[in-house]
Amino acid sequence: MSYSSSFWEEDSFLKPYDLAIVGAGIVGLSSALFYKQKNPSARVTVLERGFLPKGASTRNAGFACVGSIGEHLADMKKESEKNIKRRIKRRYEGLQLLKKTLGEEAIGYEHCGGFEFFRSEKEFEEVVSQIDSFNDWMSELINEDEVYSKGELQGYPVIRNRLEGALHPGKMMEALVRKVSELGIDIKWSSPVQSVAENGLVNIENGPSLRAGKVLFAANGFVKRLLSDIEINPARGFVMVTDEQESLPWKGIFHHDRGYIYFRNIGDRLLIGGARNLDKDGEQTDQFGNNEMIKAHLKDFVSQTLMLGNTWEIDNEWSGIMGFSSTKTPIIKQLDQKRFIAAGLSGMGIAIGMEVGRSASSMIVL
């Protein structure tokens, strides 16, 4: 049987709203939380599918950063410098916004630096010789000079980024879900969208409708389901947790192999994830689980490269789902009168999501 709704919901709450987001991550709920601010007597809700964000926003490795140059020099080889410059000043404005935003301590924000770690003397030496140029880059683009230098850990050589730090990502969600619910923004968990169409109307799955003046899809990974001509693919993402070690020679946040590795101590446990570059076919979906040829190549990694031996166990593993645009730029327009996007952070959304928020709520008027 179809749902039906009485008329005391009408009259309350499924009275048409003036903007529904679609998707409880870092981008919606930024989204709704700077439109609000902009337009407080506007009716907003929040539609998210999940009991809590479900995505990569609390799923992710928690890392504050801007890319390291290997990252960069990749990305090079297919974008003009000009979009990788953008793609910096972008990152690290981001992150200035979030913890402006939020606040350090609730997000449990670190300032432990960043580091990007090499196996390969050989590959080591051809990005380090980029070294001066990228430092240049960032006194350019940010006013922040000698960021990156060259280094030595654990017998390994790195390159450290002075400016980069971890969080926290449940700390952060719950600071940003308590931050949007005292502005009176309406979040509705276990809401699967089924269709918006393109006067508003949004359906949801085993549930009523609802009408919305303005519809902003912000579902990132999962955003293809609705809108299936958007050319933003899914990628999952693998990450498991150490228990506690007696002595973790690692701390900080670690990039390898331009990043599709990456690895940070939580305390004494190490957090490690990535590595999809293995099986990117693979990879491209939006149903969670797990790689077992990628995770067995995380774990050889942590006991071989990071030194970790056979002594450890894993605590904790998951996937969290991504949106991948084709130039790491997420798309951020409107699609019709009525609906909007704001999509494809390209596994960088604790980087750039509230300032993608903050970008689609400057379009969309009242």
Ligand SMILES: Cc1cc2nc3c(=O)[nH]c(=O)nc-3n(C[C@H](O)[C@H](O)[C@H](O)COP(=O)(O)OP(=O)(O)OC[C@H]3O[C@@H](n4cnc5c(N)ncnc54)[C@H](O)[C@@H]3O)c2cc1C
The other form holds:
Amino acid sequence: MSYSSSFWEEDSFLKPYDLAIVGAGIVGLSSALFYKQKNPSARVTVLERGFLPKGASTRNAGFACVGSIGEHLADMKKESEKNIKRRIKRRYEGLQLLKKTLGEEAIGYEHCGGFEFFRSEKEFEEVVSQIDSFNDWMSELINEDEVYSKGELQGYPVIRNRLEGALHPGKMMEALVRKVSELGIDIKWSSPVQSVAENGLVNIENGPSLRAGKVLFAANGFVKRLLSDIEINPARGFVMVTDEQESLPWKGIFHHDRGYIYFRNIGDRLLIGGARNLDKDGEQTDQFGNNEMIKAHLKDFVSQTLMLGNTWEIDNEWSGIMGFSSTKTPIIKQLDQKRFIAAGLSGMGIAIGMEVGRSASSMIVL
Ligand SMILES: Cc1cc2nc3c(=O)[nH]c(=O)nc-3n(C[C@H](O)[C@H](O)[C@H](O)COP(=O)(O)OP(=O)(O)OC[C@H]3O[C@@H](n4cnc5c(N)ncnc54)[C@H](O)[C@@H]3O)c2cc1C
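Next up, can you give the form predicted in complex with the named molecule of this protein, since the form predicted on its own came first?
Full complex below, order starting with the chain above.
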């Protein structure tokens, strides 16, 4: 006889869940947290394919940011002003929710300020002319005055955003896992979901099938593997961290080239990442790995533009997988009677991930 579950297992571990969530990133875990707070008696599980979260939430740059003016102006070429304003407000409020829920210390938050960095006066002029209107937007949207101001760092023109900061994504996710576990939510690591049927039957690779009253897909850049019709495309992001520098002049979080390149300090180390726009098609993948052309570009940027010369080395490098919706607005919706989705964080998940989880949890009724 082949292996089958016991009567006891069926009556305990394998009892049907009220809610099963696929993916233990910031969205999946936040959805579980808010759902369980609202429904304390509910039986909730989060199924994660990795031994750790294995997507973007522990592999990002840790920018707690609302986005640079250059990024918003680029988005405005494709989207309405109303959408961009909604996004800025969502990012700001999402960060407040994250800090309030987990605590600034627990997530390693540092209020260091954000800078949009320009290599030339010409690039700068196009954006700096918009400072006044963006400051007006900020007053209107979030009641904060004089958010942006122009300045200079190491001879380069910059626009400072006084509201932005940096956090430690590993600590943030550890704190979230702790909070979720304390509520009695069952996180199952190393449990890759193979398929989820319309009737709520969840099949786990090399594992048992679980029954769930409701299922939420929170697998962001990988969700297409489970729901092929969903309009969310994967996008790989590359990051590297240097060894400690004697006197690193770059302190804070920095955005460059419409947000495509980003860098920050971690103590006396420099973290730099992005530049996926150099090979957008090649980077539209859910496979981890690096692109030598992008890496070479970032290395050159560190040595030449950021003037670290050739006295530095890479201590860590990695990639993470994001999920982009066609409009950069996440998809949070009910798919059918039992299945729901919250995905397509479009590279902004530190800022909006917890709020997206909270919205997802409120559309699922016990
Ligand atoms: C390099 C990089 C830098 C970034 N920098 C920033 C930044 O500075 N600021 C910012 O706001 N955002 C940043 N982001 C974006 C941010 O990290 C993401 O938007 C956010 O983490 C998405 O969260 P998520 O929970 O939706 O997805 P994820 O964190 O990817 O979580 C999805 C989870 O689902 C799991 N999963 C997938 N398929 C299955 C399956 N079949 N069965 C079980 N589990 C499955 C994955 O293993 C993963 O753990 C960055 C992203 C990257 C990659």
